[in-house]
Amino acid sequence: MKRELAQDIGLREGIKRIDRGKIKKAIDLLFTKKAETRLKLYTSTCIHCGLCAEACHFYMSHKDPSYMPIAKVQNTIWKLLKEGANVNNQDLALIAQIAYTECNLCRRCSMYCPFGIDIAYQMAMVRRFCHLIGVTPQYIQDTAHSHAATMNQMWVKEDEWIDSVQWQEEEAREELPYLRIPLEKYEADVFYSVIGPEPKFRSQLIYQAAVIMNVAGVNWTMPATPGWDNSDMAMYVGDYELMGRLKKIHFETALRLKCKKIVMGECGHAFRSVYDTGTRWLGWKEPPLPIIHAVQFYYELFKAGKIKVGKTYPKKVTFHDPCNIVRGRGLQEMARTVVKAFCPDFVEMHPNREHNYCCSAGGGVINCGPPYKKTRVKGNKVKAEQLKRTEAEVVIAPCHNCHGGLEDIIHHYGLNMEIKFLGDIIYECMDKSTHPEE
């Protein structure tokens, strides 16, 4: 390994408190009990061919062999399996740094592995190990603390959440006097949930979603209690106990209101947690009620004629495929149906769909904070080149972390592009005259 330890108090202070007994216990629990068969299969199957290298945006951007997915596995989980509790403190901190900040868990490498080895799963296991021994980056750990205390990732108090929603209703009623954002409505068709940054920093997205819901005539509600935030940095910290609490309160809030389905806002990692990781951790074969992402929801409204094109978007656009809703859920064609309907001047970036490059912000990497911003941005030069080749004026990215990552890339590499959510485009261009005023 050529890289040095970042200036991260979470890692530097964490290794000072290392307990060798705790390390041994965590290795025994995770790597010889919980995942022994799966890990043995992966380690015995890997032939070190290196085909995963060209799949990783970190390697493609740096051309440094230590960023190859197989190298990351060798320098983390294989080192732990080989050295056990004897692994030294400096190596433990570097193991955490690699797992949390140099892998987005995007699973693109698994598509290029001839055996389909899930390297993201292995990195997630390393993060789980790091959480159990108390060596995690400070910024993302602070976010997990917010989840634990408030059941949302932005320390938003209950009354602040309600105030934010009512404020957006008042703002939106100036545009559509009949508009409502129903709180605590029982037996609604749709329980709409968002992530913590929306009431904190992107409240206009709540406004826009309310306009879309009301114009489309959707029977919907939002809760006034914790459970409104579907985000989950606990999943990426490796704190699965907290992850289970977050998913449980999210589902239980929708069930308390007797809603028919959950519609989640434009976030990728939260969707991954709700439909996949969190549900499995809770031991459920299926979620207790249907869950769909905003992209699928918009597609269904559009196909049903409930949202219509009022005007077309005038700029040249491209579409970024978020890993967790495309590679992880297959929503790429639904997204393109809506984008092409509103944006006639659409151009694909290449590669695209499930082969698209990650934004380098997902997997909790952007939440690890300023110490790793340069790592993220320089580790995704290949994405900047991909964006530049489109010559688009606007990139549509239906995911919050993708927005953060792409904004940093566009700024760093001097690309003259805007970033929009899919809801931004729909709100701006939809026909708003179709709902009768009450």
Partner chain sequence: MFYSIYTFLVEEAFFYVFSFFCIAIIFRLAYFTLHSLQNDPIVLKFFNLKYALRSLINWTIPFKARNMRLNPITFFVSYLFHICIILVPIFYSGHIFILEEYIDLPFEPPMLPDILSDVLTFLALVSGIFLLLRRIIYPPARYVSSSKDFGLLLLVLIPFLTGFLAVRGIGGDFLLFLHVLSAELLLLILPFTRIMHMFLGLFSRSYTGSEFGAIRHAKDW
Second form
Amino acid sequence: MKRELAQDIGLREGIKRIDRGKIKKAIDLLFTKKAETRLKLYTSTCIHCGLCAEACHFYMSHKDPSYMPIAKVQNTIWKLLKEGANVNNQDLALIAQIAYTECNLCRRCSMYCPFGIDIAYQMAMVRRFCHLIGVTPQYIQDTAHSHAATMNQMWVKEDEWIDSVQWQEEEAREELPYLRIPLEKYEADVFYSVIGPEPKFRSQLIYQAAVIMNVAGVNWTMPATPGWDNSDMAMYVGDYELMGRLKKIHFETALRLKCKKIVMGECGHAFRSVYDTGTRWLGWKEPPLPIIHAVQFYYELFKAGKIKVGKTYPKKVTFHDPCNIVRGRGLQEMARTVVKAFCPDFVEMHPNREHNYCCSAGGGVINCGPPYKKTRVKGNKVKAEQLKRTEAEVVIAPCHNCHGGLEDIIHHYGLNMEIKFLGDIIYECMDKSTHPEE
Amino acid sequence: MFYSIYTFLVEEAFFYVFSFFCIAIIFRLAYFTLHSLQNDPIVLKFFNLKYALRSLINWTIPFKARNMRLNPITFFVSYLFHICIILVPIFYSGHIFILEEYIDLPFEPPMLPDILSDVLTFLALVSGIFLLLRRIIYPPARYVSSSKDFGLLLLVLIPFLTGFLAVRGIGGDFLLFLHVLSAELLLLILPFTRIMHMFLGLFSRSYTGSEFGAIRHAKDW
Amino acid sequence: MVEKKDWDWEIESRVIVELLDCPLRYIWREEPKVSPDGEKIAFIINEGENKFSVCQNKTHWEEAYDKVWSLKYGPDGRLSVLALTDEGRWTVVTEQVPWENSFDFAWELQFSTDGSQIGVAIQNEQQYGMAVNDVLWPTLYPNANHFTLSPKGNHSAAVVQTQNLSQGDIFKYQEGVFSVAIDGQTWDTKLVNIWTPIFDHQGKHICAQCRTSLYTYTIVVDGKVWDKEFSSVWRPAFNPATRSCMAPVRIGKKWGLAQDGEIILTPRFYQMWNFIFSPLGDSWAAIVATDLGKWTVCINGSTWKTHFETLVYDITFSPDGQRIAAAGKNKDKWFVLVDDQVWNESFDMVFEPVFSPDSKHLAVKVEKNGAYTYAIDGKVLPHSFDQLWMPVFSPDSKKILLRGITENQYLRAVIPVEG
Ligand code: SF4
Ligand code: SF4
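Given the form predicted on its own, state the structure of the form predicted together with its partner chain.
Every component of the complex follows; first up is the chain already shown.
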């Protein structure tokens, strides 16, 4: 394995401050004495066959075995099992680098290993280890810090959140004079939550969501308090205690407003955290309120005739299946129903649905920031080729991370494609004449 | 002398070895189950029989899983290998005759025709060698293979090789002796090696199948 | 302020506003709010030309603003909003009277228990703090969260960031830059994180959850951190009688309870949170999960037999501390849970239970098939409403004030409590 240690003070400073006792404790806790059964099971079951290699876009792009799923386990967990607390600092930093930036926790490899060995779970355990010993990439750590301090991912201050929602409401009124974004509306059917970057960088998405909600006549609300952000980089940094804290405030905000269900914007990782990972950590076997991803929500509105096609989308489109809502929730057909209704010129990319390749930004990788941009873009040549083969002009990706990831890939490989959210298409093409006028 | 050791190995030793083998496997499986109760309750809580079976079935149907279609030769050979190494030791007529000498079986045990046993043993060897070569030639497999992996595979092949030759009268009693010895050795260490994947693999597949099916509403093949 | 005992507890049912459409032209009307005594109902209205105002019992406020939000009746029945003035500044307007102070932004409008003190979170020139009854904190901070007014309203507090952090300065953050500011004055203690500062009844003390490193959680009381550290903690509470502080804490993977830094309930729960004391401080209760997906209530260390799969929420003590009620949920059905008994009927939503002052009766707002009603002592009222506010017991526990909207009429009714 040839890897340069990235210019990342999180890792470089992290190993300087390292405490050997902590390493030993963390290894005992996660990999040996107190290890979870799954970890032991996977370690004992894996037959070192390498059949998972072709599952991973990193391997498929580099054709370098050190990027295949099991190699990542070999170079992290097995190394720690072998060397214990004596593992050297440089290796520790590389272990972190592998776990945080060379695996998107996309779980594609679970579908390729004959035994269904979950590499993503194991990489998440390595991240947990790195969190416990304090060797984490700077950018994603900063995001986790923001989560802890503000309960959102982007250091958005409480007034900034309210202000940007009110501002989007005002903007959208230019288009639909009766449009409202009801803040703090009790007993609404839908509690709509978004991720931190929306108010910060992509506030037009709040605008569009508001237009869709208003046209469809949905009884909805957004909170004016922390708890509005459903995202969760704590989960990806390995800080599960913080993850639980974030999920608790998110759920309790919806419960405080006595809403019937939570609808989440087009984000994959947040969905994984809210409906599954974080919920489970808190002791719920199922979420306390129904959790509906935007894709499913749009599908349901469409099926109920609440959003109608006003005009069809003129360009040739393809659809990228975000891991966390397709391999993570089976929303592939719902998404296609809506996409096909609006976009007559639709082509599949191959492989697709559960077998689609990850965007290489997910799993917190893009959140590790610029030092790793090259890793994830170069590590996803296979995605670029897959996109290119479709000859589509537009790729629809209903996930924030996918957007970031695909954008970089499209740019780097010189593909001439636009990226859209499903909401972008619906907003653009839906029949808005049904907007109620009082 | 060979002969007395041979009879010892075939008679008493085999009984102990085989019992040990069974108990060790049960023990290992029980360990994982109990361990999960204690340390990883999620596994049993989220276990879902329907989806576990769905996953197991779909991975048993030849070439159903996408990865099987991507790697048809490897999967075909692996299937073959597994079928051979399971069928022959159990249903080879010679083994059953020996067994019948010591135990009164209340039923007519099914047996493989000798010619089939021969063919299967041969196939086991060929496919085993293929897997060995694959480990050397296919970079991902080579990358993750350790000397243990090669050693284990060889260890599995030895009883088949010795058996195959012995049946042909090659190597005389010594080979027969070697055959029994290597087979028993294999039974002894098997529960503590990767070969446990034959059992543990069912566990991990079932769990992954449960999560994919019940929670994630997705296929896992 | 009219005392609760002097509210109209006699007339059975009285329509307050007949046709809920306000007389003047408006573009739209937002969600109504009603006064505690039920005599008033108010809406934010959009008057057109980007002007907003308030309509109360069919009367408009004289002033209109560029934006109005956060319409709330205080406990004393006074109506307040946050409003954006012509100068582009936000202020608090109570009963049509704006504060002298105005701010770059204002939010989190809150009241003391008697309603006499009104607090609000504010931002001026990117500096954060609070203002109470038109008095602004002397010092503001680069950021602040968890804005809290004491029950009496005599003090206000927030978790503040004491210094600027440059982007991505993860190491400085981990040295601790957060503190609690009370009336603008911070503790000397700086911690990695602080959450949910809670005032005691007198407003003299504050306890809060905190993190002393990324891995060590504990409770901080008046700037002093407990000696013991935990793998996590949840919101603490002051015992109203003894002023000792208790909080759910996590050791390893299990939750238990600690009091003033000492474990008093050995961690054994999968989850334990939303800890509360009885009004007299002689009992405590918390929501617990005895196992994954097995939720119940734990009182003074013993758990109830009834379990819910999906959720237990809104636990409430009776005034005498002898009874406890909560909402429970299995799949999408909600139930009322009281003293380990579940009321027969299931609902689409169950709201926070309300005990009578004598602790004998329990009234709960519930929703079924899109309509709201009350369930009182297990019996569901025959009438249902399009909108309904929380039940209020009369001081003698004999009557319940109902405030609801049906057929476009807002009415208040007084219903006798049986038995
Ligand atoms: S990126 Fe996806 S396919 Fe690759 S190792 Fe990680 S989880 Fe497996
Ligand atoms: S994880 Fe599965 S596919 Fe990969 S080497 Fe191990 S057994 Fe083979």
